[in-house]
Structure formats: structure tokens, C-alpha cells
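Below, in C-alpha cells: the form predicted alone, a single chain.
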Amino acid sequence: MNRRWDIFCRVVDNFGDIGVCWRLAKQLQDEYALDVRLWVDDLNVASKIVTDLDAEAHSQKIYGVEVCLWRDEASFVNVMPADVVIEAFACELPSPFIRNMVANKPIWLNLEYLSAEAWVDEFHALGSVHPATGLHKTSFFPGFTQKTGGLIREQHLITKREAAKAEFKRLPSLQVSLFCYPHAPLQSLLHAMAEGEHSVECFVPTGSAIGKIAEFFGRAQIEVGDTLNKQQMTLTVLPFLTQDEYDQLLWCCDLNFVRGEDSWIRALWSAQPFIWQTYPQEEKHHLKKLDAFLEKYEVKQNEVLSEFHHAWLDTEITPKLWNQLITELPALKEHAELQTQKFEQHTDLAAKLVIFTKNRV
């Protein structure tokens, strides 16, 4: 069996790449007892996600995973590849490392970005040949159907979620978590929440949107721990959360605003209603990605969840639309639970990776 795995990750922006790679590395080690080596090019950023990581150490074991600094090309001249090599999100492996792969010919996988688009089913697990070495590389596409590589989900996640929800004491006001890119129509959302028909408690993990929030409240700046009030809304700035802490926040909120890939899928597993902000792309291709997901999530174009998603991505949030969404929240909650249960029946990403590599031996 292929016991040794290398995962390569470049920290592009917004913590999404390292978030997914760290979850995957931990799961492969925890659930399959694999010897995982995670290569990361920016340990300072990674330390925000990887609890207890020492950003000054070039190699260290964290929760059973060896985390290594991805340095310059020369540092890989004598690094021997593992049995399985995952090139996460087309990050391009170091040339000396690829040359060293020729000797033992590991299973080489390019872990692609997640998409719900129909073409993913067709392109998942297709191979290509590296022109310089003749090595075979397989594109592994996460996705929302059984024909894809699945979604990242730990085996114990659902049990943990239900236990946490059982202990949580529901408050009379609406609980909302807000995690978004800076270009979101944030001012319109905050105005709609403040002017809305329902009292709202909004929780915002510190990040790039904090400046716009401070501007909305007429403040020069706001800090972690600040609580601000305006009409129907109370907003609290949270510290940067660990992955486990962020899961807890999603589970306990009535509505979650999420972005990118990692927080998007954690919101899906929360079984709570959520609004997803896709990463912006040229020619508004991100709107096609949104529509493809909403179709998989069984949301019709004329429904409020679809209208709200498109307003959040492409226009602004009006008080009328906000009130409509909140009025339909009980029905959206039932829908979210059913959709989560549907996707829980699919084999998860780590399991599919392990099965794939076993079949290649």
C-alpha cells in the first residue's frame, strides 16, 4: 500500500488553499494512518490555520503531519518523493523534485479546485504525460456527484456537529456569521440588517472586510472584541478562528455568509442556510459557477435563495430582499438539512483519494 504521501501547497491568498490542504493532510493521517508530508511555501500565513505551527522551523510534526517549508528549487535536489504526490491546485512542483520522481514513479495527482459545473464529471481522473520526464499525472476533481472526487469531509464531522447543536441554547435574536471578500456589497447588507424587521446578532471573524464595517459604523477603525450597535443589528468582531472554532460558529448560526472554497463546504456540512460568495473571475465566469452549484443544491432561479446569491455577487442587498430571506428562513433551514443529508451519502474526498491510489498499485 502507498503509505507515504507528499502534498504541495502554495498559499495564494485568503487562506483557502492552505485551509483545504491542511484539512486533507490531517484526515489522511488521522483516518488512514498515512505518513503525510505537507509542503507549504509560506509558514507565516499557514500558522494562522495550522494550530501550534512554528513559522521559524523548516520541518516539524503537527498532529502527526510533517509540515515542511517549501523553499527554493535547490533545496529539493536531494528530497526523495513519497509514494503518492499531490500537487494541490496546479501549484507546479519544484523541477528537481520532479526529476527525482522518475526513479520511483509515484502516483502523481493534481488536486483541482472545486466546481459544481457539469464538465467536472467528464474530466475527473483524466491523465496527462509530463513532457520532460514521461511521468503520468492524473487530474483529481472534487465535486458534487459520485462521478467526481467528492467533497472533503471527516468521518466524525456529522457526529460532532449534532452533539454541538444539541448543547447550543438558541437565542431569541437571529444569529448570523459574516465572512466575505472586500468587494462584496457589504454596506448594503449591513444597512439591510440594521433596517430589517428582525433583530440580528452578526459575528464577523477579523479579516479584510473589517475596514468597510468600521466605515459603516462611522468609526476610523474597529478591533477584535468590539461590539457595535445600529438599530436592529448588533455586530461583534471575533478573533481569527481556528478551523474547529469556525465550524462551531457555522453550526450555531441561523445564517452563514461564506466565500471561496473551504468555508463554503464547511457551511454546506453545517446543515444551516448559507450565502456563498464565489471568488471573482474574468468575464463573470464565477456567476456560472454559482448557478451550477445552485442547481446541484436544488435551488430554482425564481427562489429567494437564488435571488439573494446573485444580488450578493453582482448588485446589492435591499432591505426588502433581506426581510424576504429571513421570512423564509425556516423553510430554507429544512432545505439545507435535506441537501446536506443528500451529499453526506457520497464518498468523501480523502476516501476517494485512498481508493484511487489503492487501485493504482
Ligand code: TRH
Given for the second form:
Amino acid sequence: MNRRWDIFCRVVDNFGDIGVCWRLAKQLQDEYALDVRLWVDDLNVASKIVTDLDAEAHSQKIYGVEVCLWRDEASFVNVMPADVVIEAFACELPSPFIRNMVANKPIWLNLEYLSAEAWVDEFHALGSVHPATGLHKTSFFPGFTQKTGGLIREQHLITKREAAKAEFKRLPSLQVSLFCYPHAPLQSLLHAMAEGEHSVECFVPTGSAIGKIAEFFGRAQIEVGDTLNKQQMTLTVLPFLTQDEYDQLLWCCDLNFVRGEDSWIRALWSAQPFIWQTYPQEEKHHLKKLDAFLEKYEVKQNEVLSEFHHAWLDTEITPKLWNQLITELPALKEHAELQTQKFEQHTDLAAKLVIFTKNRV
Ligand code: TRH
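Next up, the form predicted in complex with this ligand in place of the form predicted alone?
Now the complete complex, all chains and molecules, led by this one.
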């Protein structure tokens, strides 16, 4: 039985790397009763995501997961690898740890970044040989088709979402959540929301875009708890939420702006319309990633959702485009629900990982 798992996570930037790894670690522990050790190289960033994490402690148990600080190479000389080793996002395992893997030959998986591009079907679960040790390593690609490694989705997520939605009181104004990179055309979006035909309540968890928002309101700075008004828009700055609270926000908003990898998929599971800002890549490869996703999400190029996404990623949002999006929101909500239901039928990432490792014993 492959009961013990190691997950290695390097915080490259922002919260996506630890966001995905922590979610997966928790789920493997919670739903499969596996012993999971999560190695993270930056506990300060991790403490924003892992509730109750003590950033000073080198090793601690949180929700049943052993969270360990990934220190220097030397600290791994006597660390025995678990039965399954997940190297998240090609983060490069410590050399002494790889040497120790030669003895117990764990199942070694590289968990890749998520993409909806077609090539992922072909590359998922392909193996390679590690040149220095001859160890076998498998590339595990999350994705949107049955041929890929699937998407992170906890077992009770949909039931929880539906129970929460049944409790929400509908408000007359439009509720929007906003999580984006600071290079997004924020001024144009805020302007469009303020000028728009509908009154909007916009909720922004505090983060790197706050400075730009303050600028829009002509303020030197804004803080958590501030509520600002301009014409049709009321904007509230929220604290950075826990992952669970963030899910709740996505479920109760009529429209969600999300980014990166993890918030994107949480928005998908919210079954509400969303606008995804892809992580910027060289030569605008992120636009290809966007188009690949929109195709899987069954959005045609001439539809408002496609136009809005491209404007958000590459140009700016006009009041006309904003008004059009909001006018079509009821239809977009129906579309979102159908799409979410479609992807809910697929086996999730954790389940696929567990099945894969069982089959390799
Ligand atoms: O923060 P991101 O941009 O993360 C990443 C990284 O940049 C990474 O290097 C890159 O490769 C990857 O994107 C594609 O966006 P993401 O992936 O959405 O992660 C944000 C996490 O923060 C996610 O787990 C949700 C969580 N979150 C909260 O817990 N509370 C909040 O209030 C908000 C806004 C987010």
C-alpha cells in the first residue's frame, strides 16, 4: 500500500503554487486517510493560505498534514522518501533526497501546471528516466478531459456549495468579486462599472491590485474594511480570505474575476459566470491558454464572454462591453451551470492520483 506521500512545493510567486499543493495535500489526507508530508520553501507565503500555520516552526501537523520547511540540501541527507513523491510544477527535488529515493524507489510524479490545450491529452502520464539515477518519473497533467489527470475537486464541494447557495439572500444590486494581477486594465474596468447601467457591489480581497484601486478613487491608500463609492459602484476591500471563505465569496457573487490556476478552478466550481486572467507568459502564450479553455468551456469567439476575456487580458474594458456582459448575465449563468455540471462528471485529480499509484504497485 502506498500510504505515505511527500509533496514538494516551491513558492515561485503569489499564492497558486502553495494554493494547489495545500488543497491537494488536505484532500489526500482527508478523503484517503493518507499520511502526507508537504515540503514548502516559504512558510511566510504559505501562512497566508494554510490557516493556523506557524511560519517559525520547521515541522508541524495541520489538519492531519505534516507541513515541513524545505530547507537547504544538507537537511535532506537523512530524510527517507515516502511511497509516493509529488514534485509540484517541476520544482526540482533536493539532490540528497533523490539519492535516498534510489533505495526505496517511490512512485515519482511531476504534477504539471494546468492547461486546457489539446496536447495535454497526449502528454499526461508519460514517463521519463531520471538521467543521474535511472529512476522513473511520470508527468501528471491536470486537465479538462477524461484523458488527463482531472481537476482538483473535493468530494463534498458540490453539496456544500448547493447548501450554501440555498441560504443566500438575493440582493437587488449585482455582486462582483475581483481578484486579478495588478497589470490588468483595472482603471478601465472600474470606470466601466461606475459608469454602467447597473448598480454593482464589488468585493476585493486585499492584495497586489489594491494600489491601483486606490489610485482610481484618488486616494493615497485604501485598507481592509474601506468601502468606496463612485456613481453605480460600491467597492469594499475585504481581508485576504481563507480558501473556504474565498469559495463562499465566489458562490455568492453573480460574477467573479479570478486569475492564475487555483482561483480559476474554484470559480469553475462556483457555477457562476467568471472572467479568468491567465498568468502572463512569454510571447503571449497565455492567450493560447485562454482560447483553449474557452473552447472547452464552449464559448464561441464572437460571444461576449470571449470578447470580454480578450479585452481583460489584452486591451481594456469599455462601458459598452461591461453593459453588454451584464445584460447577458442571466444567460451566462445558465451556461456556467451547464459547463460546471459537465466537468463535475469527470474524475477529480486526487482520485486519479490515487488510482494511478494503486495501479503501479
Ligand atoms: O496567486 P496566483 O496568481 O498564483 C499562481 C502563481 O503565480 C504561480 O506562480 C503560477 O504559476 C500560477 O498562479 C498559475 O493565483 P491562483 O492560482 O488563483 O492562487 C491564488 C490562491 O489564493 C488560491 O488558492 C485561492 C487563494 N485565495 C485565498 O485563499 N483567499 C483570497 O482572499 C484570495 C483572493 C485567494
